[in-house]
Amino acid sequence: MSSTIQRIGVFTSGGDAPGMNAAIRAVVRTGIFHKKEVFGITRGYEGMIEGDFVKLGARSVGNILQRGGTILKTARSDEFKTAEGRKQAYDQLRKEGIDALIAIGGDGTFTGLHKLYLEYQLPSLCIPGTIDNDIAGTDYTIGFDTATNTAVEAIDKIRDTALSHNRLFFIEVMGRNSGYIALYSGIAGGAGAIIIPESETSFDKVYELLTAGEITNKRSNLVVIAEGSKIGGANEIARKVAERTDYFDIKVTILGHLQRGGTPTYFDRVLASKLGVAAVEGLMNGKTDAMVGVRDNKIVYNLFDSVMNRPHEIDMDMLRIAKILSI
């Protein structure tokens, strides 16, 4: 396989995540190290359909390790979801002589590349890049650590004003349908309650937990809520609490896309570098139609069928720990 692959295409797709540039850098330099040519495909599948390719050299990916976002840009493509769109993309790849692909993204990215592989058998691997950490088959995804650190920094600052004014803050963090960012940032930030999609917590239980603080005259508190919460977002839950009691001075903060940007942490840079190297060398060793991941600090290759549309299970004991520490 290593002798047949000569030109590797790399692209980012879906939501951006800090550390994607480190992964691009690793793919490019590893490819060049092994005497392969590497082409960047800009704007994900949209750029693939349009033939928007640029040859990348070792120097062209210099000084990007510390940058958030993605130098290759990212976009979602409805056209690629069609057989006609994928045919056009494949024709563009053949025209450029690209004979293998490495995608950096999440579930949607993986699904698209899997379909392209089934139709045209183009060797391809995916690198998990999403702040949500919601992909099965890997302990961590690129961007999760940075996003969680950003959330913790914000929670720490909000705590200062909560204590100063005896306020109850409801803080909503990103994560789509995953509670990883909320759970980890909530524990690290000392939240009084954490609400995630994976738990069966009802509003009544949350309210009971908050009002228990009245007994000890606890007026300032923080509640961290994942955006995919089944009992509502921060604004809705705050409104319901306010309707039942006037004991608290309630405020709401929604962190939003603040969590997607910024300088990637050392952890995300190292993770992205390891996965980028493993993706190129995996292709050279015959791995295809799979996702590169890290389990127990070891590189693994997961077949797409084993990770696509499957949740990354949360250790629910972490919620028990959070409850113990919130008293």
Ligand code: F6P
Second form
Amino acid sequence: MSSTIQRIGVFTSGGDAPGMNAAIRAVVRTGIFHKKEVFGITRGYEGMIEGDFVKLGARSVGNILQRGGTILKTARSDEFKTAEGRKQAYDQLRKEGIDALIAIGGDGTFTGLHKLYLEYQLPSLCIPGTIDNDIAGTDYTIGFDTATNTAVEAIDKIRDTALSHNRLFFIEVMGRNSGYIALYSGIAGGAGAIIIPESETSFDKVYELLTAGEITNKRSNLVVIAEGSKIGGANEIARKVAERTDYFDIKVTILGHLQRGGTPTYFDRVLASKLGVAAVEGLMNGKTDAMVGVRDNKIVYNLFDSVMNRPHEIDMDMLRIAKILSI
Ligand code: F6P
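Please give the corresponding structure for the form predicted together with this ligand, as opposed to the form predicted on its own shown earlier.
Below: every chain and molecule of the assembly, starting with the one above.
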């Protein structure tokens, strides 16, 4: 392993995701294990621009493995989108002697780091951390498993009351551009219909599916909708159904940001730990301008260019499975 890198900066950026702390811990301890110094950069690119750095030791990342959120805090920075902002950030990094970066975040985070790399050639790797699982080049992102479990737990609870009252619930889960949480929590929660941005569906088709239940007397039902649905969110779809029929007693639940918090599952902790180790060792082996991910349970390094702004394809057969199982 090359050892020209001496000081690694690590930060979280964009929406937080359960398991980010486990990734920070893994980066810090792997760095120290390999005799590097590791600095936490607070509030993502904002903190980088302001030079908000803190040296982290093995003990300073103790007792965070099981905690949701991010101890380094996170932000979305407009300033870093400008060349001047990035120059300021680079000057701060140089002043501190930070000679490599590891970012934990999503697509927007990668874009920023890629630009910084093109301008200043600072060795840089990203770890995919977002509940949306919307990053190409990795089977899973940190936080997706936990957020989906949270959604399933909520759906199970809603099912109890839906059944008791014979109600039709529209449940909206997160996923601005991605239907992963909706699809997986919908199948796991036994939804009668799942609406995701990736599927070519229409309101009429959904209505048809729900009212087919009238024949089988299915008054109580659950519909899981990704917030990025192209036919409207839970409120809009519920309103339209109510306009067409009074057969159902309709309620809406929007799960919102509670999906972003909470104790990470074992899966997210292990994933974050593996990716954190792989990021530090990848940098030491000369990997740069890339994202570390997992494919078929193996660590892979994807150049930013090959993953940025690309969709993480959904297995559409999952929708077929959901449909078969909802009769
Ligand atoms: O973390 C991803 C995500 O949860 C999206 O699904 C959602 O649209 C977005 O973040 C909302 O984030 P914020 O409230 O931080 O802007």
